[in-house]
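Here you get one chain, nothing else, as structure tokens; it is the form predicted alone.
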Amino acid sequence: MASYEIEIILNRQLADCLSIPVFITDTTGNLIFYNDPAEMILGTRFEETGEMKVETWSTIFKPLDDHKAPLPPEQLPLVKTLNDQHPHHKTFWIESLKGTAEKISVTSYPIIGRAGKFLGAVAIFWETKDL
């Protein structure tokens, strides 16, 4: 694992203790951690994939709109947070490595260090049921 700022390490430790899926990236969108509940939705274990470049994870975890058409990256909450360093939320479908589609709600927020430096972003997501 690469060396990270304390704020990234603390977010990772918090994510490791939560019962909801969490995804953490660096400032360029490279995946640096996802927790056990995220593994269930994404269809693969973090121990198996390790850290992933944005070009890799953005193609293997496929975000889809309500018509199951590919969702442009710029519409994803995490990408928006990486671009503007503000929180965002959206509900959409994601196709896992197992080939199953799950409807999820995603809330993302930036990780800002004590010195005001942008360090990365977190996406918290959960399966949703149509009402």
Contents of the next structure:
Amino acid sequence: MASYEIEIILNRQLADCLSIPVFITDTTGNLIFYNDPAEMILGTRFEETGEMKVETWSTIFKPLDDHKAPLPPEQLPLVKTLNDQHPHHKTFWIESLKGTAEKISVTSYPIIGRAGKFLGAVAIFWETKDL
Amino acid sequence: MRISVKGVRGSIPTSGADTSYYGGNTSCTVVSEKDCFLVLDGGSGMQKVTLPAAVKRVDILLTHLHLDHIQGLGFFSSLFNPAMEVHIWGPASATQSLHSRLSRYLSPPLFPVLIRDLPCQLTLHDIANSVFEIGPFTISSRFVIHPGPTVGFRISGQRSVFAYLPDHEPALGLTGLLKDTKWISGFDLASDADLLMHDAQYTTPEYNNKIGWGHSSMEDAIQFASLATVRHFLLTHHDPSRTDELLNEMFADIQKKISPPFPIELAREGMEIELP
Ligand SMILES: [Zn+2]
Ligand SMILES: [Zn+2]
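Return one more block: the form predicted in complex with the partner chain, after the form predicted alone shown previously.
Below: every chain and molecule of the assembly, starting with the one above.
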């Protein structure tokens, strides 16, 4: 397989240096990289799973709205970014691996390369203990 | 395919007796097959490029527009020859064309002649992740890790492949080169090349103090070449502070540490390599 564009490679290298969870997807939502802190959301490590198809990874964690009802995928920032190639931000709940709900904020942004081409998307998960 | 090395120095030309063996001119290499001539980068080595009188077209391929890769352009005689067809291929930025970026150098006060006043028949080509053909060559350019828009080239001739990445930092990141080659900048360009010419400006301790400057240590460069399973490797973009003696010492040290299963050599001005 051809290697990734440097805009994607550099996003991974940055994510690797951060202590906040970061997901990187290709243009169709396949998870091509997640950093070590993202383990607390997915319960797995990139070294173990490698890349994950969108059907696989999107079912691992359960997003919930303020009433703890399931949040439809099209309301998630990353899904919105993949659809419209714009940045998005939202605070919502996710059911943690322990079965408890935790409030998080997600910021997503598109990776638009030098040639103006949409290459993928990044989602950053912020803890919102104080909210 | 014939490779003629005209300049191997990084950053700034270094003239003098103690750099006379490897040479002090900055990046420039000529690739030819039949009567087709490609000049890779326009560093100060470009002043030594001469073409046979019968040649009426030359293509200049710029990896990027740092001064050590364009400073020889204004002194390339073909640009001043009205009978010559000259094509310059180089990366545009996200906001400016190659023409406007090159004009910053080829205009007063830095240079007395404007691009539009050059007597040759000049065509500029903006490239990115592109594939294009020139004579017998198929050329792929791809953005690689180096400050500012920078590409590397993979030049396929009729029977052999030459990869040229004089300024490249594929090890940029927390843990250096990743083993999964999909995640290595420039890998596709170098993969299985008959000859790779690649940045190897620093020692490993020097690199550790210059992470993000856009260059490679000799060690990382050799690892990159090994992962790409090239057949022959030329280390280039020698640091301007390096005398011939120091370069030889460094190279001897690295060879004690790493012995890849293909020949490795320090690139030297005046070197001629014939690929099958
Ligand atoms: Zn350079
Ligand atoms: Zn450079």
